[in-house]
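Encoded as structure tokens, the following chain is the form predicted on its own, with no partner shown.
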Amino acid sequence: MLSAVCLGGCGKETEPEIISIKIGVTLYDQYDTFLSGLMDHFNEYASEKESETGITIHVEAYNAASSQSAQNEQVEDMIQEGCNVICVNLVDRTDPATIIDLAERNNIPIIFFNRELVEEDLERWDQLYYVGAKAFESGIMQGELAVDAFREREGMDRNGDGILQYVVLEGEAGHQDAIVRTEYSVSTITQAGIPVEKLGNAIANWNRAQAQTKMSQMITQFGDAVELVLANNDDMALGAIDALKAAEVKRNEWPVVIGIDGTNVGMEAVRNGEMAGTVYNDKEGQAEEMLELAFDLSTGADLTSLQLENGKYIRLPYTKITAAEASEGMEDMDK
């Protein structure tokens, strides 16, 4: 017996099995519409890839409720957990300097989501990632939706002046995203030809109250004048309808309304006429993507067929949603 036990103990070591692995999430808001469905998904594939390996995949999901100081904590907080990788939707974009501290000094991956830092903040460690979409995309499509918009409406240009007056629903102020996707909206309708002019802009923190009450103020000061509005997302597009409908806007005199995103409400609000469009963002191609990512990470596997972008980037592609298309979705949603 004793013989049987050196042999078995004396052999090639072999790495031990795998059983189970713990990634943690933290999100900059919880609430937040998209993210709320990405994390729906999330957890969904998580299930479907317990079934699908025999491995237990414990997730750990955290509200920053829009404070850094509080996410750092929370980064803190997994690492004594004992998570193998830590999912980061981060609250300042421009400031993952703890973070990344804290990951790198444990050796913990770091798989940032949806809120894109800096390069060169993502370059520090050869053990960070990035999974989202180039928020240019999505600009230059909401921007085309307008343009469309502008061609095919008749009575869009309410003055007859060929002028598209419009007003900007924006994120937030210095946030990555909302700058690109407001430039290159307006800047892909100027290219197609489209003179504009530039009302107003309103800061709405991607929150459908807050656009609510910044449209209502636009309302208020331009009247009738305003022929578009471009929303950073879903939710403040959804505010911007919510102000038109306070005001009593009569429905044939509501500007052309237009978001990005392609949450549930957001398309169901394209399907009814609510919004001209919006651009989808695969909220659950990242969620997949992310974990696969983070499931390779914790189980030491080889990420070649991740077709990493540079060793680091994850990106899905946008999709333009105009009614038809939100129909489609709809309908396969309900299957």
Partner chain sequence: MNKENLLDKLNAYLKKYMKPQSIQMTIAVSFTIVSVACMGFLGVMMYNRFVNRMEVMKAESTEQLLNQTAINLESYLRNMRRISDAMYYSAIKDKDLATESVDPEMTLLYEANKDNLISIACYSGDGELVAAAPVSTEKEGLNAADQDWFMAATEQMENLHFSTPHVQNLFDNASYRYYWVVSLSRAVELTENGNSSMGVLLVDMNYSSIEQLFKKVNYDTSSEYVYLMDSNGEIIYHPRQKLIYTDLYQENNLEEAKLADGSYEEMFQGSKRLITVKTVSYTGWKIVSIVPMSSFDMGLLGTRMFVIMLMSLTMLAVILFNQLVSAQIARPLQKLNNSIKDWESGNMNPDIYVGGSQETEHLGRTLRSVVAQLRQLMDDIVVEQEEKRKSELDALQSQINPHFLYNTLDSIVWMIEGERYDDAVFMITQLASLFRVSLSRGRTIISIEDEIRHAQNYMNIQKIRYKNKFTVTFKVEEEVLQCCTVKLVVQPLLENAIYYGTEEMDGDGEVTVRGYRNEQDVYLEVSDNGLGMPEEIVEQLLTENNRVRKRGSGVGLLNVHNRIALRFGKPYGLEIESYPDEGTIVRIHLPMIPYTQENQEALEKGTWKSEKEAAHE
Second form
Amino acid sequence: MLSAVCLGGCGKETEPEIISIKIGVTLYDQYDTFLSGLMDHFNEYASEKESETGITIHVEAYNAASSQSAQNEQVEDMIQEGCNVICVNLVDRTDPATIIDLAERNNIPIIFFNRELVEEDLERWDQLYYVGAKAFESGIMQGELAVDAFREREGMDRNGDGILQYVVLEGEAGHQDAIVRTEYSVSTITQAGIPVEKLGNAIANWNRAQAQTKMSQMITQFGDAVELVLANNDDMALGAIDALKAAEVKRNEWPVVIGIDGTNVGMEAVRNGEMAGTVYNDKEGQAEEMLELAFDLSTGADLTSLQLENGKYIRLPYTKITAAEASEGMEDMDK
Amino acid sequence: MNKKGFYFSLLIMSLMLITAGAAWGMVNSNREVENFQVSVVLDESTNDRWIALREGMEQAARDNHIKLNVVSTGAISYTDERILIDRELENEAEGIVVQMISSQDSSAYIEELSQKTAVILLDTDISPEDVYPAVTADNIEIGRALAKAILEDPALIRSNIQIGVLCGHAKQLSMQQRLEGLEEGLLAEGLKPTWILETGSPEMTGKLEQKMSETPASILVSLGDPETESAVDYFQSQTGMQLTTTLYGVGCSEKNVYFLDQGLIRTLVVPNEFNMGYQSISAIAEKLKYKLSDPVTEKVNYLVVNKENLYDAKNQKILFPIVQ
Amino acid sequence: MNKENLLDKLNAYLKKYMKPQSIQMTIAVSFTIVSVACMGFLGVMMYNRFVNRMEVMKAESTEQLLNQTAINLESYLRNMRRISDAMYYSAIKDKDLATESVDPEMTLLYEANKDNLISIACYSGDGELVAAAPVSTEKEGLNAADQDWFMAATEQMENLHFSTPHVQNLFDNASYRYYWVVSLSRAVELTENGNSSMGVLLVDMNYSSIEQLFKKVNYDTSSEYVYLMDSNGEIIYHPRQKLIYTDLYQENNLEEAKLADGSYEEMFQGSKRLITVKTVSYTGWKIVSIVPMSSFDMGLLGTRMFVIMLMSLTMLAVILFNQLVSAQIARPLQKLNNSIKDWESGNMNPDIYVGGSQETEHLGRTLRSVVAQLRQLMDDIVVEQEEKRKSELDALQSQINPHFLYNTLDSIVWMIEGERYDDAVFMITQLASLFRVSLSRGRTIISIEDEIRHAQNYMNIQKIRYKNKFTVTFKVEEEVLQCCTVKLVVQPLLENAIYYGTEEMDGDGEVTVRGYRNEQDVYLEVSDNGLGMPEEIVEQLLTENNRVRKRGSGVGLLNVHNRIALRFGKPYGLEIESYPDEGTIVRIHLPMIPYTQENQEALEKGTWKSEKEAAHE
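Target state, the form predicted together with its partner chain; input state, the form predicted on its own:
Every chain and every other molecule in the complex is listed next, the one we just looked at coming first.
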């Protein structure tokens, strides 16, 4: 008993100062524009934090290439390499069981990000966290952008029937952001009193090329009847624009295209007017929060300053981006 | 033999005994628990209404290592039943669980049977009551619950109440007790049955039709599951006619539950037959395992169910059998 | 202090009980104690190790079972989600319900999965049925929007929701069938005439699929079982589900629902049990395995018995073997010890055991040679003593009674003075002859002839001295004359005969000396006609401690007897017959040994052996 106390006491005094931490990150697909942007910021903040605290931060990034089993193996590897904390961008958000079991067995905290798992899974262990955005906000804002565009832009209702004909380009089937963004953007438009008609929808899995293919099909199917394209992210919105360009639709006959995420290319498209707007998903904020959380977990610091929701969630708000804001943002960036 | 030699051989002997004992224990440690064979004799045992009961019995048989044999029967008579029991005893049944068709004059027979084998009475006791171990529903309370359901029915039209009662196997004490409870409950409001029909199930529908045309009842009370089904069949046959009769019944078959769900039956009192089955087999298992034990009469509870509370979490768990 | 006390006690105890024991006992007991202690220790260790191993294995196998079950359940649930996904993304989402029907897809999906499904149904946001398979006749007066699964789907639209088992209450089934189902519901986007609205897609899974899955796990009828509950502790599957529903059985599900994954020990209703919890992904359901410790003990009973059997059997073998080994070691020593005991108890010629181990054999051999040497020494001593005694006795015998010599010389002097020269010459001649025989050149063994001459010389002198108060007759057979005898044996008898037999007879004394042979023995007899002796005295005459005063030549009868016995052996010596008032006969009993140079020398050295003895050897 006595010796235990002494050990505890002595241990405290001689506890070695942490000089380096290792953070593992695995992405469902490193070619996802939003995520690669997020990762860039993450690495940037990591080096900033490094110089700020004097603690070396190693970031190990992996690409799961859309395979959940590959991701499971990566997590196992990262644990073996001695990562202090692992950030996981799930491939299949309904199937995190293997990763959670691995983490729990090895007592390595996990931060899930961008792809939200169900609460039941997150509750399975107390060292699981989620960093993401307030999904429904993005849908609502996208809807608002569409409403604004409809009201401000004359000629948007090209056939003049007072009804907004639209198509939806959806992200992965079952992805919470895809479901929520689609549902809320459309319901926001209807709630604003604008009658809508859905001409079609297509699942393009967040992917620009797939979106282009799907959009081309719809252009052939509906011709110029499409007045609004609601894309679940910027890449798909850009895919739609690619399709319009490929179909050689005249610039003034383009439907209004609205994306979400505010990736750099997306912002560029907004600024040059190809895209009517986008909803900025705060990737800088998310990257920063994720790094802070990972850092605190690695160093065993107190987490209260991070203001975790239910002790597990960090959710950041979205911002609406139109051409004006986009140029401002660009200027900021230039500075 | 000297003292040392004596102690030495004692040591050797005891070690040999220990060895033999341990070897015996080792060989016997994996032996299966012995199984008892118990036969169950029921009226119309293949009828749906016994599903819950049989589920309970099978569960208890599993728990107590009993080989259960529910004798397949149709509608049986008082004499059929005794023949069946004798046949089961010949087939080396070690215990008999029996639903007596007649509660009268059965005392001597049960006494004789008890000498030969372990006996548990099921569903109905015999008169005199509480002499032999029985597992039954609380029948008087079921009768009272029926009366209460009738009297507290907000849709009850108090004028010109004509109450018909379907009593089935009137020789069974359970029926008598339900009737007793019902009459007692009704009498509190000064009501009494207008007519009582005492017939076995095959002829019941016909008799009921006849009685209803003679003296139409505004309230029909059936005291057993087959009687309720007969009443339902009667209502079903009266298609096209405006129903002026409200049916209150006792039962648990899926058919009765279905017609309760349909609204044809106003209130159904459901004895907890799963428990009845489980407890009867548990009781006989105890009696077979510990010869000296003396099981006592046990009463299982019941549910009062209507269309509204049929799907309550608690009720549906008891009402609907899980086995498919 | 206490410790010292204890040590003292132990010491005292040891002293009390560690009395010297036999070698076999010591070896057997110590070997047995050591080996039994080792066996016991080993047995307990092995048993403990086995039990630990069993426990670990049990925990591992339970965990494996749970993981397997979880995997099966997860894959089953994933399949159900896939059905829902397929229905939604491949049928509902693409179709404008105003113009198109989802029924063919729905029926196809149902048919493809009908083993696991009860029904698939799609409802609009206000609970109206859009499509359903396989049955689509709704119950009257039913609003699906009031049901739990519907509300769960609309509340959290981005997820799929699994309900707890319940009875499906949607469709009218005139065959009175009711189904236990687990509902999987999700919010879907329905498009009608271009207007999208939210609806709910319901996939009612057949509860018996889950039941089957768990029945397989609970197949063996021991008291161990696995059950399933949701995250709030509501039971989804339990082998005794109905018993729990009807309050006949209790389960600790509400407490166990709070546990994280892992193994725990808990006390429930007075019995200790090992519980293992595993959470199923996505649903948050928990699979719990219950292993009562008693069932564990039951399983170990056989092993315990086996260990006990093995231990007691080994002990038995060890004890018997020890007994054998110790006996092997101790038996030669015991035999040797017995020889020594035999020796101790007086057997001077013990048969010393030689055998057993090398050491014991050496011991035996040494002891045997020691005994032989000792016996040799003792024999030597005996011979020496005998010789000494003989020579002592002989010396005594050879002494000339000075009184006799004086008297004789006095008589001679007196004769010479009285000028009886012839008589004097006779006397001196007789005396010289007497001396010559007495001396016999230092020999002890002489011929009977010489002995008789010596007796005659003596008697001649005495006759003169006693003035012929007695008469003496010699009747010696011729054949005995040339036999051996110890010298000076007759003279003491004659002295006695004169003294006792004739002194008081006043001239009537008669002394007869006879010599004869009886078979292989020679007898020389001196008889008188004196007063004789009572029998008691006769008996005492030849014993060492007689109190009879010895007179005469002072050497006495005993001396003569002993000398003969010493020379020729026990059976030989004197025999005395005496009859009061009649006289006394003293008989010398001798073996008949011809007087030859050889025999004489052998007898002289004590190496002579009688014929009997010689024959014996």
